[in-house]
Amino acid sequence: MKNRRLVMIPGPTPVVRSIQDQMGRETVAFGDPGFVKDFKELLVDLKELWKSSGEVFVVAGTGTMGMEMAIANVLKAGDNLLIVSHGYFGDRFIELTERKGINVDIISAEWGQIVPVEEIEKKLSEKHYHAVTVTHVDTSTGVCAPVAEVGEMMKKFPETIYIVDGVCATAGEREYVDEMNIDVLLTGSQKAFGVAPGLEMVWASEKAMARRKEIGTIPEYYIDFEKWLPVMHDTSKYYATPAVNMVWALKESIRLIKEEGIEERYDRHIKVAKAMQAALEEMGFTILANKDYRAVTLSNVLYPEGIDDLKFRTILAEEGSQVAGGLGAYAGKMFRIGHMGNIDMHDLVGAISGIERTLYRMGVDVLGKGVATLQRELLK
């Protein structure tokens, strides 16, 4: 019998039935009073849960569009930007911003490590930067940046906009907009929120909104804060068609988060990550990210000697789990496994069990080792 396949990539993540049901509802007009009310409540929850006194935007699009929306509304051609890169997705800001004629400086970490906060501060002291970008969790490396510590340091540079890419972190790693001095936080629906791809969310501080006004007219149209702001303030208004069913799905995701408790959700992600990483190490794998800076939403797993990447991932898919390959210099040398959002004990045990069976079929007998370690850690 063919195994049901668990989607254990670093996003999209599994979508639970109650969220699927919202996506499958009969679509209504975006001016429908019930939808207008639902959309408004969603925006209120997003601001309250992420402790933002500024604005929040929920727009049909991807995390990459969120990156572009963040940049387009606070920077113009000729401005100076410091990019703090911890991997492939930190580097994505480079091309995005250079296309706009922004002057870019980059501080990069060795994959698996972080750029120290002191190094960022030193660079910011050398000249005026209009903004700095930090990717909270880079899925290419599994590294979690110390965004709270960076935010505290950024208080020394009040004229600089602090942009955080939270695509693979938000709703899994702790993020609080005002408390962490974040000016722009961006994310997508398909990772730790456990919703299908299709929505991007951007929080913007009062400082970021003031910067948007200061810039004046921007060349971008669809992603302009000022075009969407009237809708975010009054969800009965129209600018571009909202993704009605996706908004309902995100609202259901937020209901689940509130039911679990956001702090409890963050703690659960920490516990799950430690358990998964311990189980993987018990089976002979190595985690790329430095132990002090490992993300809780995914693990980037280096193969032991003699394990072929393509063969491993092909057999693992047959055994019922789909993981992602490595990126950049680590392509063919590691796999990436997500453990975020609304996954449960069955998903986790199933994934580790599938890895055990895959290794067994490849001549490495670790049957029972990973699952036992995983469950002991989860049951602590």
Ligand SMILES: Cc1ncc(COP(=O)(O)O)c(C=O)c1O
Second form
Amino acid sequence: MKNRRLVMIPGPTPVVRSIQDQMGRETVAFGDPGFVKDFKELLVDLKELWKSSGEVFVVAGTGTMGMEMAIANVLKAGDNLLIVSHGYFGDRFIELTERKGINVDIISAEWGQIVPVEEIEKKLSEKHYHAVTVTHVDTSTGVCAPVAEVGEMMKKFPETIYIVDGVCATAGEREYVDEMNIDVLLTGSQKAFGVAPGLEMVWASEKAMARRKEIGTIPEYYIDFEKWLPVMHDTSKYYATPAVNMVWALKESIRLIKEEGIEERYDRHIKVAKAMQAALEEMGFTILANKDYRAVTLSNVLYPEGIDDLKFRTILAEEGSQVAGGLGAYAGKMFRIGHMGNIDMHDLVGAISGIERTLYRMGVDVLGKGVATLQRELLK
Ligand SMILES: Cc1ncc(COP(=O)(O)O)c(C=O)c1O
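May I ask for the structure of the form predicted together with the ligand now, the form predicted alone having been displayed?
Whole complex next, starting from this chain.
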């Protein structure tokens, strides 16, 4: 049977019609008064919704550029950085910062576990770090870091900048910049915002902006906070061409978030994650992440004995859902499924039933079990 293919990878996530419509609008000049107003309102909303009294930057690029922007503006060659890694994307900070001549120490968790806050505190007590990075949800493991607890602990280290990678978390996992004592939060448009790839957003605290000033001219040009700040304060100004239609698309995503209520959105993500994970377990899969630290935005799912990864994902695509493979040592052993952003009941039931049909075609009959569990959980 011919099936519509659901994008169930952990980003990009399904883009709803009203957001697509914004991307399909006739592009206007970036100095157009209507666009200038829209961009300004978007920035106000981003600060308000994420409770930030600092600055926010919205720039064309991807999450990796957000990581680079965060690092480039608060660290210089020779500075000390502590990287807290919960997987592949935590590790991405290593190469990114070593290339810049930053001195890097790393504390890593076993995949599926977290680095305890006490361990981070111990490390920070041993020497002076100019910054620490924590990946809120590492997409390679489905682990959600205790970002608020780390932020609380960081109050003992006022000289250290706290950087959070929210690429797979922001707009799905609870994240409040000032309350959580975050100095730099970076994210991208394509995951829990439900927008197509193409924008990165970075929030920076007063402390981060002061650090930016202190380090003087930086080698990076396009991602320099100081170059973009005049535009973020007055959206009629030019530094580099804003991605007009993507800004509109993100604005529509924010309108949807406000319509739903951001707290309600976070609660919905918790409910959906629990239901998806229960349904997957009911069908015989195992979730990689420790139950206490599971992300609500995606699940990283280990195959039962005898299920071939490539065959599973190929049949599942025929059955209407695209999921992602495992990374690193988990390549071939697990798949990753997103359940964030503007995903709805049809997508969830469609994905789980597609997995049931896939298993059936591979000789495992669990027809009805996953869908029943999913729906029971969602109806609670
Ligand atoms: C946690 C995390 N950080 C950073 C990135 C990099 O983002 P991008 O692929 O948009 O450059 C990703 C991408 O999946 C991610 O999941």
